[in-house]
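Here you get one chain, nothing else, as structure tokens; it is the form predicted on its own.
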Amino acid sequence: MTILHINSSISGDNSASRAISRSILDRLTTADPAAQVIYRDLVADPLPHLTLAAFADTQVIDEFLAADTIVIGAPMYNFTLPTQLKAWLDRILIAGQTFRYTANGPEGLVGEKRVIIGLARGGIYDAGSPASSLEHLETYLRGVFGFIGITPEFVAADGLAISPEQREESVRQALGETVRIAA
């Protein structure tokens, strides 16, 4: 098995999304010690924003297509995903390679992959919460991966900016959830 591990948090060692994605990866590699891991830190080694010339560089799409499982650490910034992660997604959402347009609408071409995303959000964005209409991280990622034929799985730590106690409890629960999701 080949695992592509993507991180996009600017918070370094203080990052909840990095801790969650690392826990998912650790559990997957414990279950399959022979797994090959490809790591991409989109903050330490950022991709430039998409240009026409960038389509000539196939390294990112090749990494994605070669992976069986993709583990992503995704924090919410200003109600959505980091631009670093968006730049990566721009490299994998390619007509003819990961999706195609048909007379019946778009069709995803890479549904056999597993995508597990560790989310970190400062507030509470669940359905029914006062800020639910501002949640554009999980909904965006669910939409773009669905567009290419993948149903992503999520582990979320929410309310991280509410209090230190809330942060600690939320991260603890998310790390516990990685046991189930990586099984």
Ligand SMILES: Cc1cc2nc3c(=O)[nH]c(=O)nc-3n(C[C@H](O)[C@H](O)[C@H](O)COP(=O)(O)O)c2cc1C
Contents of the next structure:
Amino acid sequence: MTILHINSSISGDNSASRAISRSILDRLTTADPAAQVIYRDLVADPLPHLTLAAFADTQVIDEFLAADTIVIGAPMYNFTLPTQLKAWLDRILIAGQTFRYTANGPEGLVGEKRVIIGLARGGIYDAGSPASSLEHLETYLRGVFGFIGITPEFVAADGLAISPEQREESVRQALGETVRIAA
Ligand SMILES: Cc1cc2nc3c(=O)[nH]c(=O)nc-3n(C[C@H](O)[C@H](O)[C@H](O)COP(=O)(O)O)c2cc1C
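Take the protein just shown as the form predicted on its own and give its structure as the form predicted together with the named molecule.
Then the entire complex follows, led off by the chain already shown.
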């Protein structure tokens, strides 16, 4: 199995999404010690904004297509994903390779891949909560991966900006939840 591990938080060692994605990765590699892991830190090594010329460089999409499982650490910034992660998505959402338009509408072309995303959000965006309409992180990632034919799995830590106690408890719960990923 080849695992592509991606992080996009600017918070380094204090990052909750990095801790969750690390825990997911650890569960997967414990279950399959022979797994090959490719790591991409989109903050330490950012991809430039998309340009037409960038389409000629296929390294990012080749890496994505070659992976069986993709583990992503995704923090919420300004109600959505970090621009670093968007720049990566810009390189894998490519007509003719990961999706195509047909007479019956768009069709995802990526099958048989697992995408597992560790989310970290400062607030709470559950359905029915006052801020729910501002949730453009999980909904966006679910939408774009669905568009290319993948149903992503999520492990989320929420309410991290509410209090230090809430943060500790939410991260603890999320790290515990990563057990089910390897089950
Ligand atoms: C620049 C910035 C913008 C943020 N914007 C939001 C936001 O719009 N909504 C929210 O719920 N939390 C927001 N937060 C809080 C983060 O989602 C929270 O700190 C989370 O832990 C970030 O993930 P990380 O710990 O992996 O960096 C923001 C944090 C930063 C640093």
